[in-house]
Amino acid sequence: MKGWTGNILRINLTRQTFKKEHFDEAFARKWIGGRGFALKILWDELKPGVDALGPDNKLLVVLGPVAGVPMPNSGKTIVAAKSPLTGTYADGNIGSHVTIQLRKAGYDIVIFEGKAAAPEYVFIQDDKVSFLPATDLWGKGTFETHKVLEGKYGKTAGILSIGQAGENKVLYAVVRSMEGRAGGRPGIGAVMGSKNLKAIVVKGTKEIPMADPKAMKERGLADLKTVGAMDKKSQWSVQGTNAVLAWCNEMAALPVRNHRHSQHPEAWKLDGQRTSEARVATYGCPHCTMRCGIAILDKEGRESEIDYENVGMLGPNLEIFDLKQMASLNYMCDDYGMDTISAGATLSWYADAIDQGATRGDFKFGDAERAKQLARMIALREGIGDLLAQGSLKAARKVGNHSEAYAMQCKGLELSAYNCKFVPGQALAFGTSAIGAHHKEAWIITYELKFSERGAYGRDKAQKVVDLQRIRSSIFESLPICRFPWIELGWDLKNYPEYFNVATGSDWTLDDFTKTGDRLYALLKAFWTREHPDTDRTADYPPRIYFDPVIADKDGIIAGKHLELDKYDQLLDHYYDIRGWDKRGVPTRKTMNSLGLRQEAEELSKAAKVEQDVVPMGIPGV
């Protein structure tokens, strides 16, 4: 078997033991790697209903057949577990030296089981695993933790760590690496913390297996130069992802004041031009050809690495338009190891709930100093921070008073920084994302606003969402590899099957990845249904407030516009029909069988009826 090492490292933190296991080529070709491997293993090994923060949950670090190979933007690792935020399968795509070092250590998959008796970190070096005390690191932020471990193991060591948010099991705590990289929005950092696992360090010395090493090296190095030149010519890295902020504001798709507004006259203060002018450094992942990590100085003079999602959710969404204050809030979230998207969304929900009279508090939109105080309280679970550490949906359900209607989330995971009150295709992408609302699953908004009728609910939009979910899940989440050369520079999608083929000796086409993407999405939704057997199609709805005419913009290009429930339901029907799912959004037995999921279909049938039409429950509270 080439392209994969074929090795799994299983580590039991309770017993302080480890063992090497193997997977065969049939498994590798059916699931590819990354998300595919993690999803199948967690489906097979986790009992339905297992406590996501208990010792029986499993934390996976997973690679794929092109991960870590010198080629455009291949430094990606998948971290996965059952989510404490959504209660279903969850993962994160993170740039890290772990990608290279774990492959050189001889593994594609690491499975962490149980719980350490005291805080520790694990050091993996080829065939050796060491369990080392982390008492001195516990309670420290991710920046200091990384600095200590990098000083001990070297700058090329692969390091994953958590901050205080992960230690205190904030439900949207992330895993951090290389100081500026983060992954695992649905609480993978909290799972790591629940296991008393402060960090994972990896160093390897072996060769990464390739079907044709010479051809892979020649192709990879040539394409690194080509894509790097494309980025230089396009000037994309000058502003990075934050270049989209001005466009979102212009197109009335910017989250402002907890998505109640979609434009703001002061948004320019945070846009890509301003962040580019304030830049003091630029960072990227291993083998990166288009660095997106733009660092600016915050109010305290610290380097704060930002991108559009951070800026959008911690800036306009909270009505904070002071660049240095926004950067300080971002720095704190990063240091605590807390997802900036969910943090911004949960804080904005809290300010909104106070505004609406649903609860009492001393926080209001635009109050950057109080936002920073609350971020600290969330990370340490102090006072009101203990409630906000649970995310907007769980917090809203505890507060009540109709505040769930404006918790901006799908399936428990907060929306990324795109206001979809009149963008039905992107609303569908958020709603149907099987891990919760995440832009990485299907970023259709540029297609929808540039090349399609904005207010239309046609089958073409449902088809586009499915197409994007297929490709992103099977290629970018499973190889795994960064999507930016394809999205931002137009790097031809056919390059990725070619990389796979050179690495593994295969002859796959995009059609093969498409079918694998359908298999992954069917099992992702089956996982959700197994954990939530009473689910219906409302699980695939965007936030309720988007359907409410009261929050329609009063002026601007979408004045008076909002999503329409009956038309959204038609769009959802198109989506289900394309996927071969039933009316409540569950893959049918016939569909699962056709995708090679016969056994999984049988297991799902024990948890929920697979071919049952369910009448939509509607949108209560609107």
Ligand code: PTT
Given for the second form:
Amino acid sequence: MKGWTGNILRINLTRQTFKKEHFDEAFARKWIGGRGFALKILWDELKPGVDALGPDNKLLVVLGPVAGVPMPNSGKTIVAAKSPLTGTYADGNIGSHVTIQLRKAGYDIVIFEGKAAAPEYVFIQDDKVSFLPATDLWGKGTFETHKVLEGKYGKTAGILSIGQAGENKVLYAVVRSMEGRAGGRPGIGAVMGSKNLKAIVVKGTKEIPMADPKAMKERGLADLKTVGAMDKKSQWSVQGTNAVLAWCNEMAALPVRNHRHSQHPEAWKLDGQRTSEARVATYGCPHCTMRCGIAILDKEGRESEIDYENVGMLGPNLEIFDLKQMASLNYMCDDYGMDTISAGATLSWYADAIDQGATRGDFKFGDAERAKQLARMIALREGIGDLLAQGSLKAARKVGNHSEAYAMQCKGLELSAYNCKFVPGQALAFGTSAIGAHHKEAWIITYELKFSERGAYGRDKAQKVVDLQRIRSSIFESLPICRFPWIELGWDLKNYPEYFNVATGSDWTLDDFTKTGDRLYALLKAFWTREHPDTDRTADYPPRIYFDPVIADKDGIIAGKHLELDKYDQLLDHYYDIRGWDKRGVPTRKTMNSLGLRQEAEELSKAAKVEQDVVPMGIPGV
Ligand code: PTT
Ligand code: SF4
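Alt. form predicted in complex with the ligand, vs. the form predicted on its own above:
Below is the whole assembly, all chains and molecules, this chain first.
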């Protein structure tokens, strides 16, 4: 087998044992790597209904055939597990030296099982694995943890760690890496904490396997220059991801005050121009010439690395327009190791619930000092922080009083920073994202607002969501590789199958990836269904308040507008029809069979007692 190492490292934390296993070429070609590998392994190895924070859940660190090779932006690692927030398959995509070091150590997959008896970290060095005490690191933030481990193992060592949020099993705790990278929004950090695993350190000395190393090197070095030049010319990384904030505000697509508004006159104080002017340092992932990590100083004078999602959710969404205060909240989320999107959305739900009289409390929109206290209380699970550590949906279900309607989440995961009250296609993208409301699955908002009719519910939007889910799942999350050269600079999508072919000696085209993307999306939804057997199409709805006239802006370019339920249902019908799923949003047996998921379809109907429709629902006249 070329391109893949073919090796799995299985580590049992309870027994402090490890063994090397192998996967074959058929498995590799069917699932590619990254998300594909993780999804299939978790489907096969996790019992349905397993406690996501119990020892029987498994934590996976997964790479793929182009991970760590010398090509543009190939420094990404997938972390995956069953999520304690959504109760289904979850993953995150992190820039890390782990990508290179783990491939050099000879592995594409590491599976952590069980639970360590006491806090520890694991050091993987080629064929050796050491289980080391982390008593001194436990209770420390991710910045200090990283510094200590980097001091011990060197600057190029691959290091993944959790902060106090992961230790205390905050349901949206992330895994952190390098100076400013974070991933695993749906609580992968909490799974790591539940295993008493503070950190993973990796060093490897072997060659990364490739079918044609010479061609890879020549083409990779040339393309690193090409992408670097494209970035310079477009000036994209001057503002990085936060360039989109001003556009969202202008287009009335910004989450302001828990999505109750979509624009704000003070939003400019946090926009890309302001954050790039305040820049004090720049960070990036390995093998990247775009380096989009912009660090600014926070209120306390600490370096805080910001991206659009962080700014949007901790700034306008909480009506905090003081750049340094927003940066402090961002720094705290990074240090405690919790997701900025879910933290921002859970805090804004709380302020909203108080405002609406659903609960009592002393937190108001715009109160940055109290927001910082609450962030600390969440990470340490103190007082009200214990409720807010569960995310907006679970907290709303406890509080009641109709507050679930404005918990801004889908399938339990909070929406990234796009206000979709009048953006039906992006609402569909969030609703149907099989891991919960994450923009990484399909970001159609720019297509929708620039090139199609806003407020329309046509089949083209459902098709666009499906197309993006296909590409993103199979190429970017499974190779795995950063999507920014393609999405931000327009570097041709065809490059990715070509690099895959150089790495593996194949002759794949984009169509092969599309088909794999459909397989992955069917199994992702099957995973959700197996864990939630009573599921129906409402699991693919965006937050209910988007359908309520109460959410409509009073003025501005979308005054009086909101989503319409009957039309959204039509859009969802188009989506299911394109996918070959039934009316409840469950992949039909026929569809699963055609995607090479015959065995999984059997397992699904047994485990979830789901009688799958044989014929996908058609839409008359379409
Ligand atoms: C990602 C999600 C994002 S996506 C952002 S900002 W973005 C938030 N970043 C956080 C952070 O920072 N600290 C923190 N404590 N929580 C955070 N939560 C949020 O997490 C990230 C970049 C970005 S910046 C984006 S869009 C792209 N995402 C990619 C993706 O998903 N797939 C892919 N193949 N390529 C991508 N490239 C870009 O990577 P999650 P990172 Mg992250 C500090 O992982 O779980 O998917 O959450 O990975 O290395 O930090 O790079 O405007
Ligand atoms: Fe990492 Fe940004 Fe480079 Fe992507 S563009 S690899 S997220 S630094």
